[in-house]
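The chain below stands alone and is given in structure tokens; this is the form predicted alone.
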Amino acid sequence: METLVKPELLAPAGCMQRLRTAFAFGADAVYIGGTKFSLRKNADNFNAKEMRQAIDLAHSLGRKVYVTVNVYPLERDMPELPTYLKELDAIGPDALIISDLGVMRLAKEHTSIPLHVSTQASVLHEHTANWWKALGAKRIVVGRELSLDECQEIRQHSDIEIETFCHGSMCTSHSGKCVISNYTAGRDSNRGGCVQTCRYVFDVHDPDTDAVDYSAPIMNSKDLMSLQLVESFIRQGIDSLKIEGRMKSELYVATVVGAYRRALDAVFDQLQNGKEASVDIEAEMREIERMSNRQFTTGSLEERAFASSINYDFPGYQKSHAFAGQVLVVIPDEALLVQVRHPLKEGDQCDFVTPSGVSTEIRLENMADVNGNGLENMPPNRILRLPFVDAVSPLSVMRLRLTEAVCT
């Protein structure tokens, strides 16, 4: 009988609230950034005290926290790095995610933390994987250029954990070594400064006449979604499935983590025990499609990404639902207290994304503030009191159904 191992589900956590949300919706581990040496320097990120709190929470739940130290540093950055690594060693995350060889060397010298090699390092074949293993790496996050078959080949010839991205924003420079922002905005993509110039609309000129042939976002990659490939991830021995998105909202974290958690559990149970899968993958995909996205592709996971992986129509996002708020407190059989994140009014149609799925849609009525005073409109950043909704738990996320799908 084939021996199968359920992959770890690894979620992004740009702040403590998203970390709590990720764990509530079933993430086995999260990756976070510190205030230095991280490629998402515009995320909220975690200072030393917050990092300790995050790790304590994770370990109390039997989960893990990985810290990104994946910037490509320059010589002027190096004097500060050993001190930062020693601080991380004292805090005790479950792994550091590293791109640079010099950072790897210093991390081995100044910490005892397991080391994961970032996708930025472009590990694309067994020889590089084995080389990183010899240097002390526990895991590689393979380059996004690879198909699942190619990941399996590395797995067959390398005694090292394999992590691959399964969902989220993509870059036309798949492993992330894009430098367009360096030239268009003076900000280094490989030091956390990307302004996503690849999403811009470009004019394509006739080389002979200089006339504009057409204008389009010609490098605007669609978002990655591979929920339908969960069985392949399991069968091919992938150790960890990584969801992109440390800059994304609690709605994103809840929706995506919840969908992949349910799919992984159901499909693994089916393969391991012969049970019928208790999840509707297509329905889960439709729920993901309702939130902000750039349309979806499987990237290079099935076959080499080509023109179909680019969204030439518009450079922004499309969505049918908005992030309305998050449940802070459930008063059983009485009320929900919701931290509002989007303007709401009497009569709006909303539902809740919960760890078990999406609730039945409700029409907002009998709205009140936290003191029970009735109201017809609620601005963001206030606490809304709603009538109790069955099966909605704390950290469930409320969605607002928009009157029409929007593109922004």
Second form
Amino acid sequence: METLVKPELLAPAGCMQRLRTAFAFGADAVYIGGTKFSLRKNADNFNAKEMRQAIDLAHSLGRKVYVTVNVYPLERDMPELPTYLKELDAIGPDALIISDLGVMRLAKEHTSIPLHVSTQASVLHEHTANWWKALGAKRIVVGRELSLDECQEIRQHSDIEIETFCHGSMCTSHSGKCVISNYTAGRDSNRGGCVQTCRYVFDVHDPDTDAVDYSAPIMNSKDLMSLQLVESFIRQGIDSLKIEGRMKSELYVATVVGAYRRALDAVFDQLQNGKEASVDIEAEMREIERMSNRQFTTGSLEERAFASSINYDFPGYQKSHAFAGQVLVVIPDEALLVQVRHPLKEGDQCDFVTPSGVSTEIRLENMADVNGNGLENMPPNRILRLPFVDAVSPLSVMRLRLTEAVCT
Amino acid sequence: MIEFVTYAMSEQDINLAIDAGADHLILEDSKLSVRSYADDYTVPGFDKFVTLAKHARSLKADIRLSANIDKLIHSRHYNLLDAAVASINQAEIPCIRVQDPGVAVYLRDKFSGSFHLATETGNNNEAGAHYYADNEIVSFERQILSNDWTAAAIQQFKASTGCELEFQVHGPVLLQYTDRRLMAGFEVDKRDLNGSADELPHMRQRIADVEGRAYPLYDNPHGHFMYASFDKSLYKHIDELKKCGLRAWLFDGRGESVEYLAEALRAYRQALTDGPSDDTYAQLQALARRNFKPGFFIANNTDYVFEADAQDHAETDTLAKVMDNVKGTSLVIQALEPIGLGYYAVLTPEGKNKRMHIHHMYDLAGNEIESCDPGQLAKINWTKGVYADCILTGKVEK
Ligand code: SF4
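Return the structure block for the form predicted in complex with its partner chain; the form predicted alone was the one displayed.
Now the full complex is given, and it begins with the chain already shown.
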């Protein structure tokens, strides 16, 4: 029987709460950004103290934390970099994710932290992979243009860990090769400032007549989903499956991490131990589809992405459920305390999704504030007290069922 | 001497470029040159390199030549690389321009010339440029700096290095590219076009109107390309440009008329000795399809304001975060550090500084406690002006 290795499940953590959520729902590792040199400036990100706490928590659970230093810094940014890298070295994450060769040179000089090469570096074949390996990289995050078969070719010819994106929003461009924001908004996409101009509707003109030929969001990539390819990921020896979304909510992290965790565990068990698969992949996909999305594609994982990977008719984000809140505290047999993220009212239909994947439906009643004073409506950013629900544990996420599926 | 570099895909291009004063021609075959407007996709082999090199040398014996292989290749393209390098060697072209360092790694045993690193690699800082130049695996003789560099930064860089540098001084600016054929995809999705992304021919350039500005779009079998709404022109800044100590100036006229490219080469050549002239600038502008701008050459202020915000966060010491506010009654905090009773400095989300006194603390089951551990929640007495998302930043004296 072939020896298979279960890929690491790597989740985004834009803040401490999402980091806790990712681990609770089954991530083996998370990637986080510091306050500098990271590509998601709008995520909350972690300062030095928060990073230390995140790493302590991860290591206490036997999990890992990777820190992104994946910008392409301009020369004016460089003087600060050695100090920042030394600070990271003292904090001790499990890897740094880098894109730029200058950053790599300084990271090798000032830290002993393992280096992962970001998808921004567009590694698409074994010769580029081997080049990074020879320079000292431990892992490459392959370009999103790569198919699974091509990943396997790299695996056969390179002694380097391979990480691939399995889920999330996708840059339409070759990662790291788009500067639209720099020229349209004064924000540098390769230094964390992308404003996603690619999602706009473009009027496409005929240059000879100047007539508008069509209007469409022609660069609007659908989101990546590859839950149905988990068996291939395992068979092809991918070391790590990465979920995109440091800016996304706790609901997103919980739902996506939970679904891939269950799929990976069940399919691996089936392949390795011949057990019957105990996961319904299609049902898991439907759960993911309930959250805000731009429709889904497998990108280039199966074949070169083309027309079906772009949402030319984008009517808005689609969802049937909204992120209602997250359980902070469970007082056994008495109450749940939920941090609210969406306006709620008595009678709303909600469900809780627990870290173990159990979903429990409830109708909101007996709502109260944290002091037990009854109320009929609750705005976001407050703590709601609800009657105890069996099986619901801390960090469970609460979804609000929308009366009809909406586009936003 | 500053080398004037430009692209050439045909004998006509070569004739005009050499006549206009080009010193270095980057020869293109569209099978491996991603932004080429040549249509060689169905022409087998790369004999074109041999023919074009011979033609160029017949016009100017000492013309410098490169071959462009700036495609981000996949393993399925190795056979194309093999065929291309055989012709490049036969044509005795001494230099290959790549974007993917792995292409140079693949070719280094098959080609004894030098490699130049294209601008799309993101050559944005000195440390990176040096590492490419002194690379232990494959070194790059020349690097074409990204368009993000300012004059001041290049001048400072050049003063401290022996790296051979090239910079685009004139022509359309590439903003984005993808291997997804976005316009062909639209035609396939919405109209009656059929075929795969690899098979469909390149499409005529279109213009995208985004918030009133016109951006050229191009779609070919390699993917989709979007260009800036202006053409980069450093003609008026030629004195600053001369101070940059660049080995080569790149003129990119691909997709534009050959007359426009030739006029640009002539204008800059003359300005090198005579300085820029308003009349020449106006003539050049008249041949262009877009207005001229210097891009980021004079200043690059992208993201300064956001860097300041990040700095604030880096320096803010968060002891706890306020999670809930029941007006007049209670607050709930989540601790990041152990929190006890006492006085605290508070920062509001709007950046205002407050102070608060915690004189009572309970766990969320209602039991009175005296301190709260990291990660735990505690209910505390209410304080006016403190609300959800405020943070406790430090303990203060009474
Ligand atoms: S604008 Fe779109 S394609 Fe460009 S970097 Fe941002 S997300 Fe990617």
